[in-house]
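Single chain ahead, by itself, as structure tokens, in the form predicted on its own.
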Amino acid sequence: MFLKQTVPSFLIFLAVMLWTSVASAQWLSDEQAIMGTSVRVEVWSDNKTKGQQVITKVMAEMRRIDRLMSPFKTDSELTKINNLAGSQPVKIGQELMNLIDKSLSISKKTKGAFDITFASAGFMYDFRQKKHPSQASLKKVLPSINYRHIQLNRKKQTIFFKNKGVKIDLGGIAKGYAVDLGIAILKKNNIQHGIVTAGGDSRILGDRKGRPWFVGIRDPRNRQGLVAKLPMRDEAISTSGDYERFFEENGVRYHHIISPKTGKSVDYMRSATVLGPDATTTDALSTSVFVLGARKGLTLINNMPGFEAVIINKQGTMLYSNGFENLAPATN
């Protein structure tokens, strides 16, 4: 005769609760058009309602940054600056002050390769209408492209342009900044695994539940192709390329990455990808490396601990920084 073994009811209850918790945990995601690009948020959450609420908060933050920093919105703070700062000091909020200050620091570090005053010529391009400025028009606005024209008064919290023709655009840093704010929201709400992406800028939180995230670097001349896949966790990645906003005319590719020296689209690169601890910096550095070109761009990154870069030059050759000596190409 066998004795019947029984399991205490509280253990059964605990096992059911644990199983329910594991079973309800899932990946949740959303994708929306914000800041002139595609914004995607994906999180792992054991509470579907909470997870979706967190994603909604991130999307709302992205829209707030767009309202604040868009050069295309007539009521944005950035538009106010562009309209008035050439004639008088303009009072601005601390958040925008800090990001412009960060932009100027990167301008100094890159010796002007990153320069938000590129917009002084950039606004003359219309990629949807396939319009670009003439050489004569560029000659007139080139003196306005110089980050040193931007004068910040931190005590009075004002900005002033020392050249009346100056316009600024934070497109080379604002999306990365918004991505970082999105990750901060995930952390604040106890999300441990997730990714926030805005166009070519992404930042990863944690890993993909025991596995790394694999982020692909796109083939600049094949929309469906990848040139490399990078395993990542707790890291940011940004890519600047000549293939997102562009048109071609008489064999010339006009795109949105403008050289501060010439006011023209950079013609010696196809893409520049930078990895690092935060998306604000990788966003600005990917633009900087693209403008600097392969040799100077890699020299810059190789002298910045914690950052790496993958470059595709005009000929389609892939080059990479010292930390990627054994970088393997994508197989699909």
Given for the second form:
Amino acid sequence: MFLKQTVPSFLIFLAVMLWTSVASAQWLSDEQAIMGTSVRVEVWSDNKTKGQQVITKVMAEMRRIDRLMSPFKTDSELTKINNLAGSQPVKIGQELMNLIDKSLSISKKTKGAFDITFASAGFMYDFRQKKHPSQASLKKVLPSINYRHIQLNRKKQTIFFKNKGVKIDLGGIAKGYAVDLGIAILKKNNIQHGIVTAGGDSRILGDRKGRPWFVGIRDPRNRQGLVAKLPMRDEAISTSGDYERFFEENGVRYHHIISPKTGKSVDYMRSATVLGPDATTTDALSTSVFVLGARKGLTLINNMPGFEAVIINKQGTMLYSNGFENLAPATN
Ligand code: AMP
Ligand code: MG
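Could you please show the structure of the form predicted in complex with adenosine monophosphate, as a counterpart to the form predicted on its own just displayed?
And the full complex, kicking off with our chain again.
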């Protein structure tokens, strides 16, 4: 008698528990303006409150990175470096040291296409105010653009610029870095399916519950349009484009991706997308490939196992790295 009653009620209890946990599992998301761009986090969570708390933590981490690395905030560590490191070695924190070190290794790998000292000229542009430097003022600062001017001393934890005019800006790598930190927070909090996006940099955790995530590559000349949708799981993707921050004057498009050789906006590309295992690297590489151009950019990515690229050149033609051969239009 006892068994007859308790077994079914136990089963019912189990079923109800299971049902409530499945019923309350859901996609949660939030979008906020941070780091001069739009940050979006989406997670699958079986507990709404906990899921929302995790998203809040990711947003807080993004703000922390912005406070540390923004070149526009007068009290950021990066601004302090820019103000002082031209005249004396400046103590810096481990985190900034590591990211600058990573930037320097990407500079070497890309033969200087990626160079955070582009900022020596970059600071003379203001895309909102439609301001760009004159040829004469560019000529003066060009000698200051060279990543080899940056001297990191790991032992003493200092940075020094060997050229007085050097300024640095981590805009080509910091968003991807922040995205990776966001994904680390999701993992630490037992989230298994999610995405963290900051502007053109995204990283995906897991899949979309049994299906891949589809991440779009924007049409560089149509704000609403996409040129491709890529199926992805457990991967990062970054796009650099000449449509993000720009203005036009006398038929010239002034935008935020600068050739370290000339101090001018790169004029032979529309967008460069790089896929790979982590967003810090895909972010730096998408900027690099944009500066390198289609031919050199594809050669670089084809020699990096685990990375792929999709390029849209000045003519609007799409070009793919070797791993994408099957995706290329049959007519190409
Ligand atoms: P992304 O959208 O990732 O390509 O980043 C573009 C940002 O990278 C710009 O807004 C600049 O802050 C920075 N940047 C521009 N040109 C370069 C360059 N040649 N090397 C490194 N960073 C750059
Ligand atoms: Mg980038």
